[in-house]
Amino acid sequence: MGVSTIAQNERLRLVEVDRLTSAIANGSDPVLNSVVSMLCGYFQVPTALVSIIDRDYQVFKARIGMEGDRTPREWSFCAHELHLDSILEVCDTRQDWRFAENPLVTGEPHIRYYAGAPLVVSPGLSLGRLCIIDHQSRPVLDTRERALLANAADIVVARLKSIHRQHFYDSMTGLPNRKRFEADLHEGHAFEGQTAVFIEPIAASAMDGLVKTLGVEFFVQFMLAVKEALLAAFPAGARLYRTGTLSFLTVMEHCEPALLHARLDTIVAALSRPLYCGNVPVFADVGISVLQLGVEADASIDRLRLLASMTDAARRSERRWLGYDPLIDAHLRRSTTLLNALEGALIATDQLCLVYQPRIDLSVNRCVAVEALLRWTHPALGPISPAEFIPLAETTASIRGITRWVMRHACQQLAAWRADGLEMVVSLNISALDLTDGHLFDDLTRALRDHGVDPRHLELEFTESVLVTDFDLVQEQLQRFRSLGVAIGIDDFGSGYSNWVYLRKIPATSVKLDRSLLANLQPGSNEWHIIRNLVSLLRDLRLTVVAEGIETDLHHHLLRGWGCDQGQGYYYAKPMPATDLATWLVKGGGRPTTVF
């Protein structure tokens, strides 16, 4: 075998070593541990090893009777003649010129006998050896003993391949998974300059509805149907990965833009036809994002996350696919930075604060409540809008931490106001995630108790979208709060579902009209009639009607004349810190000069 051939084989061998063994911690696998234990018992030897030969060391993935989990490669018996698919046996190391001066012979563990069967993954390529070691010289293995050692080595290789499949392959589709893609991506820049195509066949919300209707088995059938459709649409030799619950990815060789666009259109066309899941035809709703690897986007960015972030925009586009956009990249980086900083902000003393915007009783022009609004000043990025960081927090468990922070500080402020002789109702915004379990109720009751606050001085506001998540659960949770004495408000009414059935069934005490209804309020317009009728209908349901976004004298007079109970907006006051609110109230808050 020539030098160049040996070098090429060693490169291929090391690829297999990395592929099959890098994810296995030394001594972690019970099957490999059982194999070496069995060999020690059968051959009556003190030491048995699964020895993997990497670039610089022999590494013991399973061992008995050997200190440490590696030795230098140049000391390794197992590294000798790895290109031969045969058992290496040394009956007396002191009599063998190759090993007589080996540090493992002359020193601990004083190897005197060695036999190792190669861990062959393909002809001529061995990961290392499964070996037995004794401190005494021994006779040559007989045929049966050699067969047993060789068979045990085959079991080790089969186990390594099985672990690899479990770690790097998706059990549902049999496709390589996200971990395999990331490993392939970082192995010698295998995909440098090629194009990653990320495919989301249907939006998560749509799939959730289908699974609720058709069951989990439908989901399995759908994903398998998508897999087959994609494989049929790909060029020969293309590799398909399943990188997420609803996502696939392939990598295409670099080609001219026209050819790439044609291939993307082919994928879209393949998923435009009905996919049969059992006897049910289902249409996908595909979104595809495209990124040139090693060229577009910084190497440090999470490429899969970047690709996933573009699929919704791609789904809305005419062609259903979208190429890399540096603005989306920058937005993703900022979002990641903010998400990573949120937990720190919750324990810092100088980043988060509450401001309060008054709600005015329109019949007496007096402030009767305030809405607590969260503000965040990031130490490096400065003020961050709640419209930016709250939706991000709602994608993680951070939203619960934020809600707890707001409740605790609002109760603390209510206690301080009461000590100063000021009685005030504070309204807090909560999200759908806050109502998915009983933690919010427990957290709120604890905050009320700790600060001695009357529950009647709190109102919880939520948007109509909360009601469509799990109405029965939401209704049950809201009733618990209402029974405690906490008021319940529906925020942004008129911007979404406006389902009157919900209003009859939930224990709401107030409804806040969405500010968008006032944006183009003109005499005789649709909004004019809608708002007037909404106010009348809501009052008939004995709900307190609150209009937000009041900014003009016309807004104020019209809504008061139509019977709206309360108003909130810049016409009365902007959100302000608690100390400024107290001053504003002393000066006659709620009484704008344009009104009186």
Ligand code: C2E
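Numbering follows the first chain given and starts at 1. By rigid core we mean the largest C-alpha set that fits within 1.5 Å across both forms. The model shown is predicted, which means the values in this text are computed figures rather than measured ones. First, how it differs from the form predicted together with the named molecule.
Relative to the superposed core, Val453 shifts its CA atom by less than 2 Å between these two forms. Once both forms are fitted on their rigid core, the CA atom of Thr349 lies less than 2 Å apart between these two forms.
Glu423 is not among the residues whose C-alpha shifts by 2 Å or more between these two forms once the rigid core is aligned; its shift stays under 2 Å.
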Second form
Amino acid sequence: MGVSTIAQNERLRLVEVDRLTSAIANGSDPVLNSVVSMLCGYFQVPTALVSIIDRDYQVFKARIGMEGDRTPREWSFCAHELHLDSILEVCDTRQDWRFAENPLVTGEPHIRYYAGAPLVVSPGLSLGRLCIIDHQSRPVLDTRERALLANAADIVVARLKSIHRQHFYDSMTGLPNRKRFEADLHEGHAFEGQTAVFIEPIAASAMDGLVKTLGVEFFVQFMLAVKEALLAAFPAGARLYRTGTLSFLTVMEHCEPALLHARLDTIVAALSRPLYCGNVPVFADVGISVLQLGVEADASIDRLRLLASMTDAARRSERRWLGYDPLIDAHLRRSTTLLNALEGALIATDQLCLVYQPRIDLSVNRCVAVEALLRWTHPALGPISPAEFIPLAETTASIRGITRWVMRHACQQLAAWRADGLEMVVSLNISALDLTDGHLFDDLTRALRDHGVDPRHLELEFTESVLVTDFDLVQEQLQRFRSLGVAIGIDDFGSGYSNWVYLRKIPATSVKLDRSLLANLQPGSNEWHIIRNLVSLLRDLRLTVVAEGIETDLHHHLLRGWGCDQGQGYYYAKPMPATDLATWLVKGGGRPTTVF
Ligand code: C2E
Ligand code: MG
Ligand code: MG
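Same protein, different condition: the form predicted on its own was shown, now please give the form predicted together with the named molecule.
Whole complex next, starting from this chain.
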């Protein structure tokens, strides 16, 4: 083999060493540790090592009976004749001219016997050796022993490859990923007292918009540009992880606050210059959250979630980075507790229940429908508002279970009312996620059939946020419900997107004005004109207009005067259990009374 071929091979070998082993902290892998311990037991030797030969050192990824986790490469037995792919055995080191003067022979640990099987990745390319070492000379290994050592080396290579494959690396950026960070955090304990710096170069919603316009390839280029900018801004050798779709993380040595702040400012500055994605200059919109590992937030909490939850606030802050805040921590803990408890609540018989709030036809002052609202009493935390747990459930698949639960119980209640001679229309709140998943239609038709409920007694309410997801899909789903006879209502209209184009295209039957519109309703105020005009515009579109949050006599009379069809709010009735509703109706809630 010529000198240049050897050099070329060595370059390739070092690339493989880096790729397959650099992510594994020395001594951290239980399988490698078991292999060396098994060899010590089997061969009755004091020392066994998984030794990786890098450019300057031999590094022990697993070791028994050896001080320190590396030695200089030139002392290494394992580096000898590595390209031959064969076992190297030295029965008495003092009798072998190659090793007799080796510092590991003449001094500590006084190696007398050595046998090492190569860690072959491909022919002629070994990462290092799996070796056994003794302090006294030994007879040569027999065939069975050689086979066992070689097999154990194969296991080590297979393990290294599988650890690597097991998603320790992010294929898009080539950076170690979230799993790698978590493993480093838990196995090595090397980060104790250091500072985790979590970097989100742009908010997910903003990226979503850019990807829709510029395509997915843009996203890849953006992430690579951010990676380059960050690596250039860090001190040499800093480790950068890609911990999520849009997040990077690095760990910094503990330092004076002033120095840390200066370093954070440097990162912000690095990302405030335009990043070139192909030829397109793009501005990042960075938020950075900072956590001192092992000091702030106790170990049980998911640090990445905690850091991620802080970035939005950081993005809005003046310097664009924020340190740990115990309030956010407490909030996150509660969210985690609630999310974990939700599945149990769906099975328990005494935690969830529906309450019903009447909807009044303003022209005749009669209750024409009720909205079903979910209530949850957590066994330890007491009543939890749907405004808290529904958005949480919407971040996971739990919302599907909730919607199914609500549909079943509402249909059951409709059937019970019907048996009591009460024909009622119930409207249910549906999340955006429910509409993008094909199960909703089947679940609903099954619930209707199981309880013998007429679909015309049901309305589905959803907010406009669903319309910005996948409009065609949502429209098609809604059409299916309409053809079944189920009414479709748009909830909280006027609180967010309010898009008239969508409104004309979707098969809605009613629109509920958001109660925030009524909050400042004074004669001559902006809201006064807005609501008045909204009511007439929506009626022109042949939609039933419902005003939500009617609390006062003024609200009631104004809206009725402006032609609003229906009203819902504390002025008429608060949400109540099904049994109370029956009493409320009997007492006159369903007919014109002196109350309103
Ligand atoms: P929403 O659908 O807009 O429901 C109306 C909310 O306004 C209810 O709050 C109701 O109690 C409250 N409300 C009614 N009248 C008045 C009033 O006159 N003044 C004031 N200040 N508030 C009034 P709630 O029950 O706390 O529900 C909050 C939100 O949680 C609901 O807003 C809805 O988005 C969601 N939600 C409730 N139940 C469910 C459910 O079963 N499934 C889903 N996906 N979401 C639900
Ligand atoms: Mg609603
Ligand atoms: Mg609403």
